[in-house]
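There is one chain below, alone, in structure tokens, taken in the form predicted alone.
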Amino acid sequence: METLTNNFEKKKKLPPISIILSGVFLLIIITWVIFPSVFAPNALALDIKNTKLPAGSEGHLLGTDALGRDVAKMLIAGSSSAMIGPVCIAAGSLIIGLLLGSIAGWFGGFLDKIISAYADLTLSMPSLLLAIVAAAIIGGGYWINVLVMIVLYSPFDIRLVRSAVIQQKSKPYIESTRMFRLNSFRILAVHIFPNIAMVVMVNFFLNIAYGLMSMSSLSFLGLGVGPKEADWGRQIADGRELLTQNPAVALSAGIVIILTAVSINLIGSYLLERSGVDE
């Protein structure tokens, strides 16, 4: 009875300040990849004559670029190529994890040993510059970036995958389900899945914050999004040449990397830690 209270006493507290300040950050962000033309009509215009403005310029909260684009403008509108890649890098790998994962889990033996094989050997690679190459091979663009990041990101989702579906299916509960002879895909399905979702579910949201950092990454390294497009990381290495002039132009979008990577990465935590997987 008293274990019963604390848990219905933890789940009734309030969330830290962190948490809930990390979570009105990302539905700004959220609110910015949605509708960017509200919040930034005519980001991408160009203005030569108010070029490398000041921040907190008149008409110009941020400041202007060298091409007289209105920094804060370029920042919202940025936000769509900075965060959608990411999802989709970490929606991929979920995917890819989820059916190799629980293939190799379940049924074990040589496809055990293939898949796990693929995971180990793609994890000795170094993500960034295997990407960079890639782009380089291929062409460049930004959705080669995450069709390369996606198979790069799903190792870490196979093995998370793997490693919990074995933990399950050792459980009395599956064996109980063996015995009514249930057929593995609906054993996986309605049984398993829903007891290693959470686990799953907080590293889609650390591969979120990773396909951030890598996406921006290879937009500051010009093998992101087009030069003419709105980008976080592409903000940034335009601005290096500003820092004398007008810092904001590199230092907001840094910032809001940053802050952006690290909410998303508070909220994983907390929602493990209220799961009670990790009790």
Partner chain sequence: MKLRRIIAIALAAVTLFSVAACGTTNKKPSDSAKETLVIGFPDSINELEAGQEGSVLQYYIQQIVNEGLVALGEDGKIHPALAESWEDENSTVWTFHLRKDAKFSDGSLVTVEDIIYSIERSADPERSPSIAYFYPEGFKAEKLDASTLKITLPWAQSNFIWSVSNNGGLFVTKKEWAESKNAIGSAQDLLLGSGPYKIKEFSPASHVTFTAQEHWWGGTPQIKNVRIDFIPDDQTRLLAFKQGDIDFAFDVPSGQINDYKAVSGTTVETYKDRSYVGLTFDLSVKPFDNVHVRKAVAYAVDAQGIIDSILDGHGEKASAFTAPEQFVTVLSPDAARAKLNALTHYEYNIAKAKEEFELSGEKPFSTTIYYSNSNQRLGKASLVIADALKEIGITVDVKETSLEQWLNEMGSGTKGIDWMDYRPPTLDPAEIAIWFLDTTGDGTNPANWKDESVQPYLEAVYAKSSAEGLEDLLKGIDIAQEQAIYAPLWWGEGAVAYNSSVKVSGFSSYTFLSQNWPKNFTLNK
Second form
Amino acid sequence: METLTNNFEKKKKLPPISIILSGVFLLIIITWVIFPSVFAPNALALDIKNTKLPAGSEGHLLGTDALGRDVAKMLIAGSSSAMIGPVCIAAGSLIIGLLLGSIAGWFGGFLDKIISAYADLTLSMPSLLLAIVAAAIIGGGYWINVLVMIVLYSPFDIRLVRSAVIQQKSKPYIESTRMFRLNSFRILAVHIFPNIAMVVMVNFFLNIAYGLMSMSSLSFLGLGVGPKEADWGRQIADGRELLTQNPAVALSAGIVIILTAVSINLIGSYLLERSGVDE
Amino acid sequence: MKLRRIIAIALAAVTLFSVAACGTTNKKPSDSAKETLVIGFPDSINELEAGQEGSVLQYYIQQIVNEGLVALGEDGKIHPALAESWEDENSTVWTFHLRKDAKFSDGSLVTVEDIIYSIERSADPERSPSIAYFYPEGFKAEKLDASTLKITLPWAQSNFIWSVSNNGGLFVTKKEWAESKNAIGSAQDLLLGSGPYKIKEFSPASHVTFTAQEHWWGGTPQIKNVRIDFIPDDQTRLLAFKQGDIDFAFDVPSGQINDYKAVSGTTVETYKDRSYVGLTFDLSVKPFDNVHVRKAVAYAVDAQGIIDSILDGHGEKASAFTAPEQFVTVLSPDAARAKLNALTHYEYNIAKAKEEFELSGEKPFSTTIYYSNSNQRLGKASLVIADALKEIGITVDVKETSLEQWLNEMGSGTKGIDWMDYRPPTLDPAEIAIWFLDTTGDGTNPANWKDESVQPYLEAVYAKSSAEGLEDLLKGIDIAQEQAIYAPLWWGEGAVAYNSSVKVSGFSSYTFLSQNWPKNFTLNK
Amino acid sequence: MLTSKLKYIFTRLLECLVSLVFLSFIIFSLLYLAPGDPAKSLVGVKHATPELLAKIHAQYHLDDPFLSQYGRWVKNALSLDFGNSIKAGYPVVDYVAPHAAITFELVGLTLLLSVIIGVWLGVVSARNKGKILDKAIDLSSLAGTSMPGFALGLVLLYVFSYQLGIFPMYGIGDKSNPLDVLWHLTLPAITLTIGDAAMLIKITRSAMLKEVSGDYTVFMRARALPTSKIIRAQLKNASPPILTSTGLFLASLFGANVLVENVFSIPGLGQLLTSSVTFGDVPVVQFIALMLAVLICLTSALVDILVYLLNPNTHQLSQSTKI
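Show the same protein again, this time as the form predicted together with the partner chain rather than the form predicted alone.
What follows is the whole complex; the chain from before opens it.
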């Protein structure tokens, strides 16, 4: 009871300042992702005459890296590899989750057993470790990592959707639609999905944050994007050896990763609270 | 109530933990009487035997623990070790007269049987996969009497003496001991040898400690204890040095030289490390079968630019695929440098590069350069090369792979342009050439180069001594470079840093490969 | 009641066993399909003659068909013979043991710290629901979950070991002195704990909130029992989800551990596993995977038993949460 009224009150209020700041920060990142060439033209141009310039050097706000590339521009250019992969991971995992989760939840029986067994098995495994091993065996690469992550992330979505579908299935209004022999797909699409959309969307959001952290971890280990591309995780790894000459290389990328993940998480948990779903 | 017990246990653990914290902070390495030399290496190993993996760090370790028949001296020349003297007939039959007073660290005498056993152990590819090649198929080692050993080779091999040194393929151990152990080189079964030190403790991928042993024929060494810490991460190693955790840092990366210098009381020494870095073209990959394409690439690479920016000036532009210092047994480095600079090579010239590419008649194409993740410098250099080749119409993608994958695919017909970064473990001037110039079969050289004309020179190098075969060697190198099979970029320069608690005399590229190398260090009390 | 629980635990272990076989098969096939030849890495490209390679292939049966290789491995593994490491040439168990010891110590320390800090802050947070303290804990735990271990580790290393000199810089110290090793593992454990405890705070908080409004709490309050006693009772009832998720964190810790070991130059399993994978040292990779899987299985069974012993009346079965 108490939580219900609480939620009701919250809905009338403006979001807290931390949520607004997170939103603004994410908007900035998103504009970087969409218009990289506007904010950072020729971000990857080498300049071997001006390497390892410290932050604050003329024309280079955050200095340059070991190849003379402008760190600030690299940071902006790196936003797309930092964000696009995680969004694809979250989306891929969402699609698989919706598909397998609703099949398992709706039809039950043997299909449910197999799908649930797969989900349980994968969930009990250390996903980051498996991703590292898989990436090392296959030899890494950005899109391969995205695929591996989708495989490892989807079980959670499957479970989420499955239990939501089962929960909705037993409700009287669904029982009645079944009596009318409506086709399963229609019932799922029209009657069930709208009811679980919020949970699934919140999870989609949180998956982006996890994806960002996992992908940058792999890049840090040298299993992600190639050296030609800009990428935050890679930038931290490369910046480690420049810690004394230009600490901005590693620090700026580290800070941006942490801020982005915090912002996404803040907004995600705020949405979760507002949706009234019990954790 | 059970929960209470759990909490109690947890609290007890925390208390213990805090005690540990207090107990050890004060116990920093006791500097009161400095008896241990602590060296930080940028590499890491999980087992000690050089015969298994053959990493250079294993060679440094076995160098002071196990002896060969001969050893390398500080002067770069071969010196007696377990053999007091030796002679050869036509480089085919080798006779060694053994030292009678050599003892293993357990006090037992080194016998001919032990030596023959160790040679056979080295020649067995199952036990010693990385050094078995030192012993040609059909060689024979036999005992003549209690202190004489005869080795018969199937063909003449003038450089065979390196094979029976502990820089090549011989680490004498005790037969009886070795046969009773099944995990030699692991943390349980440490090495047993007759060298100046014995291993006290080995913690895989972390450190190894040595103590001087009293039974060595050369007398008990001055420095009592030596500890080698494996710190692969450059940044961590620098920080460890700053904190005084290590006395001596080996292979300081050029980019950190100034950071090391900034630590008070530090001496940084640079030296030519004999390594060769260059490009290898795989002739089985089109269009690199076209000599003009190869020349175009060779002309397009600004080696000096890479040295200045990526190596911070620490490297020397190379004119051949062997460094001048590699000739130390036959020539002074300056004399060797003059001879090497006279060989055919292609200096950076973008106009000529374009001209050659036009001559080749090839259309603009794209290729990929791979580099190993253990060598990030080459990754950066690859990006610079890619940038330069864009200008002449070659699009280059740069990819990072694991060291194993990179090595596995070397010369496999998949990489048109490949890196070669090699530091010879021995001081044989022909060490790289006998690999690069061997055109006798598939995959005998990394370029899939098949040209009979170079073989007579290589055969002469095998048959003659290093000094007599020098001109043949240089001619062979010249033929390969004239055809731009290999494009030399730079000869490496190494740097070491040490703090005021140690003194080092005359550090060189082979200090850690020389007999009883800790004698080059003095600890300041 | 007890027998049904035992049956449940038994089924869980059986399921676990099946997944073990499944996992080892997948890893084996991935490594089989992976490019590269460990024999070539061992001999070195420079001297890899076909004869030499053939001898090493025969020694490790590298040319046998896939199923016969896998069959041999399973057969030997059943008699606890895991073969020799291809890279080191001696038995896998001896090869892995020193690394495993370090990682288990680090993981154990982390688990201990996370449980203590996570549960403590979770309880504090729940008892101060809605107050500024609760919000502060919430925000910092959120930040904790958002920090990739490697980035955090680098910052901690730089600040606490280098700038302040409080902690050792690298490695594991003197192995013969357990206290010294513990001391070297402290900062890495703290790094791992920050991400881990954050999750536990959240779970403890929500589990405790349910108990705070429970009937017995009201009853105990009315009887004016000491707060410590009330918290203890609440914590006991809230323990199932806390224990279950702690068990699950153990699995995720082995992943995060790889990065932290990398940052702090700790010679643990992470370093060994990645290098063995790239080398193609199949026996070593298989053994590590098997060992971790057994450990994770046993832990989840142990958690189930613990949950049962603490609250025999509740039907709280294992619930996996996001790893």
